[in-house]
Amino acid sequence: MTSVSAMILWWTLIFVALTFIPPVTSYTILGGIDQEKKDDAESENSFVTEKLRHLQKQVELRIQSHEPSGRVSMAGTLWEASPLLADYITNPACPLEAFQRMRIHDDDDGNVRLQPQPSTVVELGSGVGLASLAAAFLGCRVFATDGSPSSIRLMNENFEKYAPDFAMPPRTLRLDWGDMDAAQSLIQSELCCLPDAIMASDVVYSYSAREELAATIRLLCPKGHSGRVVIAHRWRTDPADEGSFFESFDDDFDREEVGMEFLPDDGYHRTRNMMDMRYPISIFEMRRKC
C-alpha cells in the first residue's frame, strides 16, 4: 500500500469513527447512555438562585444539565445575560415605559398601590423564564416564549413557584422564531395587541437562527408601532460577527447601546476587554424609526 493510499485509509477511519461515537456526556458509558445513572441524575432537584436586587428578591430556579437525550442541555441552562436583563429592567430609574407602568409602590402609610394599564411584555428565548419572572414582578402582562419544550416545563415550574406574587401570572407559549403564522396568532390571539416591550437575552449566539430571531423581532414590532426592543448579549468568540446581527436593525430602528450607570458595580460587568474594549455584556434597546 502507497503513503498516500494509507494516509487516506486512516483519515477514513477517523472520520468514520468520529461520526459514530456517541456525545460525550457524564451519562456516556462504552456503547452509549448510561440510562440508570442518567435517570438518577434527572431526579434531582437542580436549581440556581439568583437575587433581584432592585426589587429586595431572592429567587430560585429550576433548571436542568441534560436533556432526556442525555444531551447537555441548552435550553435548561441560565444564561449569562439574563441576570443582567433582569437586573436592567427591574431598575427604578429605567427609562422604558413598558417597566414603568405597573410598578408596585408604598405609599407614606406604608400601603402597596398598583399604578394601572399594564403593560404587554413579550420575552423571546425565554430559557427558565428569569427575566419573564422579573417583569411578573413589576405587574407586567408577560407572554414568556421558547421554542424548546424544555423550557416551557422548567418556565411552568418556576412561575407556578411564585404564583402568589403576581398581579398577573406570567404565560408560557410555544414559539419557534421565524413562524410567521405562530408569531401572528400570538398576537391576534393570545396579546390581543402589540407588546409594549419585546426582550430577549443571548439569543445571538447561534448563527443559523438570526434572520428567523431578526423576522420575528419585525413582526412583533412592526413599522410605526411605538414598542421597545431590549436585548442582552454576552460577547463571545467573534464580536464583529455577532455585532452584525444589530447592525442589521440600523436601517429601520434606532438602536442605543445602554450606559454603564445601569451595569452591576462590580469587577465582572464592568470590566472592558483590551482587544475590543466591551464590557462582556452589553444591552440595547431598539425603537422603530418615524
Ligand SMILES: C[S@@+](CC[C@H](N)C(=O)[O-])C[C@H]1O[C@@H](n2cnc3c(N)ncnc32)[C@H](O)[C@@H]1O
Given for the second form:
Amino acid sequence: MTSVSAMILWWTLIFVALTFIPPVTSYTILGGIDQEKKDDAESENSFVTEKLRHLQKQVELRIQSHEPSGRVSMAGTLWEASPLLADYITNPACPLEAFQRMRIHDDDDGNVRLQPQPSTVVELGSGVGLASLAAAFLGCRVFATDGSPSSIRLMNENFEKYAPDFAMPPRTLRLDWGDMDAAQSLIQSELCCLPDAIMASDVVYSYSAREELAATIRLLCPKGHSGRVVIAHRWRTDPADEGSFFESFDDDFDREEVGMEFLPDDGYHRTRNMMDMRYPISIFEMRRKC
Ligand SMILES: C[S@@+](CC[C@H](N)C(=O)[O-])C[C@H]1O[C@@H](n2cnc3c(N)ncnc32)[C@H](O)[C@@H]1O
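I would like to compare: after the form predicted on its own, may I see the structure of the form predicted together with the ligand?
Let us now look at the entire complex, which starts with that chain.
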C-alpha cells in the first residue's frame, strides 16, 4: 500500500470513528469515575454527571453531544480523557505544583483555608470544561479556552452553576490554536503572566491543527519558563502517528508519562492495546529543558 493510500485509509477511519462512535455511552464507568449521561428528546438538554472522587464532589455538566446535523459535536461532548485529566490534577498526590499551591485544606481548627498564591492555569480545547472546573475547585486561576463558540457557551453555563464554589471563577475565552496574536493578547491582557500550567485533553486527533496546537503550547510555555504542560490523550487509531505529536516536543521539552499509580484502579485505562476497545489513555507531562 502506498503512503498516500495509507493516509487516505487512516483519515477515513478517523472520520468514521469520530462521526459515528459515541464517545461517552450511558452509564459508563470511566476509570472509577461514575458517569451517567441522560438525554431528553432534545439533545439541547443533555447532561453528564461526573464524580470528582478526590474532591468528593459530583458535578453536572450541560453537553450538546450532537450537532443539529446529527454529527457528534467535538466541542459539546465530554470526551474520555477529560475525566482522567480532572482526576489526575485533583489527586492530592499529583506532583504538579500548579495544582497543589491552591489546594483547599482544613487548618488545625477545622476551617477551610486556601494557600496564598493562586497558580494560573490555561486549558486549551476545553470543550464543556470539566478539567477547568476541577482546577477552579482547587483554587487555581483558570482560563478555559476553545476555538468553538458552542464550547464557550456551554462552559459559561457549566461554570455559572458552580459560581458559589469558586475562590476565583474560571474565565472562558475563545482561542484558536495557531492564532499567535490572540495567544499573545491572552498572556498580556488577561493572564498578565505566563501560565504555571497549560493543560489539555483529547486534542491530538486532527492532523491539520497539530502544528498550530504545538505552536500555541510553545508560546504559552516559552524557553526559560518553568511552567508545566499536561496533556491527557486518548489513543485512537495509529499510536505511532499520534505519538509523533508528543515526540515533536522532545528536543526542547522533558516529557514524562504519568505513572500507572495515578490512574484509577479499575484497570479501565491500563491498556495500550488498540484492539482492546476499552479506552487506552495516557497523560503526558512536559516542561522546558533547562
Ligand atoms: C475532542 S474535543 C476535547 C474537548 C475536551 N478537552 C474533552 O476532553 O472533553 C477537542 C476540543 O478542541 C477544540 N478545538 C479543535 N480544534 C481547535 C482549534 N484549532 N483551536 C481551538 N480549539 C480547537 C474543539 O472545539 C473541542 O472542544
